[in-house]
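One chain follows as structure tokens, the form predicted alone.
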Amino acid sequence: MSINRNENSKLDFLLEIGNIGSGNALTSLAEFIDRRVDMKAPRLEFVDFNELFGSVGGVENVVSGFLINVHGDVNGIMLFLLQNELASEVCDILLGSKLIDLNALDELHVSLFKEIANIMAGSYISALAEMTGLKITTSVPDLAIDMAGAILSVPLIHFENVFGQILLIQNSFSVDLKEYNSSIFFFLEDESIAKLMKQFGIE
């Protein structure tokens, strides 16, 4: 994705929201699942709409996925894709079974996987506000077990003409040394940014 040079302050600044946003969110589902998540440096980069389904190892790839709204004093989404192998790990170490249908879910699952959505968007949302003093709230998450095409087909109908610079994050981590990865993709709206960035005295 090509970058104006004008644009690099506003760049780094995002890209430190989401480096200390993702920590907290992995550090919140460690808590949650009462297991040790060993992290890795985050990989952040700017995407914008023709090159989403490129980022998520392809667009059959079956994945779950939480859509959040963000709102408040910031404005956005924040969509969240988990591996399933993931899902049904968590299912495993919290329920003492493991998930062997996605597709078959029932409530008490669904329940689950939403809860593990609001704690993780909820900690990425708490360091940001902190950082910012900004009062931002989040949504009830909207959960999907499909292929990520389909599910990212959603922010792109909806969504396109509204928001401008997409900040990706991938996350690669383990939990009882399995090897998972996660991607988080949070669309702003270019005056959140700028709101964002005021209040870091950013111009």
The other form holds:
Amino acid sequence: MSINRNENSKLDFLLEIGNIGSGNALTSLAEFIDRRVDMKAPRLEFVDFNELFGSVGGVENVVSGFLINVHGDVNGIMLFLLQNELASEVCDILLGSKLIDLNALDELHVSLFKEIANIMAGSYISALAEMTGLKITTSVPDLAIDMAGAILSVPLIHFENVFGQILLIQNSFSVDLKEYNSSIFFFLEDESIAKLMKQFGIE
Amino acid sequence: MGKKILIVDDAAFMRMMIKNGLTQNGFTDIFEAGDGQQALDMYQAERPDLVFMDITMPNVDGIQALKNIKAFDPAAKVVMCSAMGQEAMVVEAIESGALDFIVKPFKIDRVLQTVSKVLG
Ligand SMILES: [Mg+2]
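Switch from the form predicted alone to the form predicted in complex with its partner chain and give that structure.
Let us now look at the entire complex, which starts with that chain.
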């Protein structure tokens, strides 16, 4: 992919958003579970649709995926992939019992999972909104527990023609010395990217 | 005490968390709703003294539910609780009649402070 100057500043801009957003999201996670969360610098890159599956290691790993619609002044989709071990750990911390069977989640567990995504996405998007002065809201998360590849194929089917580039943010962090990874795929409409950049004074 | 409190959140976990905090502090008349439509129905039926209102919910969201409740009862006391803590959202909520805005995640003490401030 050849990138001109204009494209370059667009990439820098989106990477910066990813950086600040992930910091906020993980800080919120730490507050939610009332544990120390140490994070490494996030890895950020742009992928296109045919690179999606290769971008996360182990498409056959079963993970928790959350699909969140972003709308308002900015339109797009966020897809969170969280390791099931993290989800289980959070259940242990907040509900006092580790998850044994992910296929047998009750309402309380499902709502806890969704609330993690809601809070992380909410703080991510709020950071973006505060930086730009735009009004951006998120939908209720849709939860799917499946192989990473299967979860990724959902936006692939529906939005291939809508979103050219996808921002992939990979976070590594530790909770009580245990290491976890999460991936956020941020699908943004080109028009929305232009609007965000304009708010930052980049054209 | 004897004050009625309505907790509105689509996440059962969040309702449980707030409810536990309130019952541990002596509140017994607690009602729950899982979306904005149920919130209005429950408000009309129970006339609670205070409402905690989530924003991101299916069917009718919390901002719309706030407006509906205030239209039904302009004296309604509603406090928003949301992860969408951006300024534009807070401003819209306050302009629509919310008394306060608690950003998720929060410590239960923040909820209890609000209860004593509003219900005094
Ligand atoms: Mg909610």
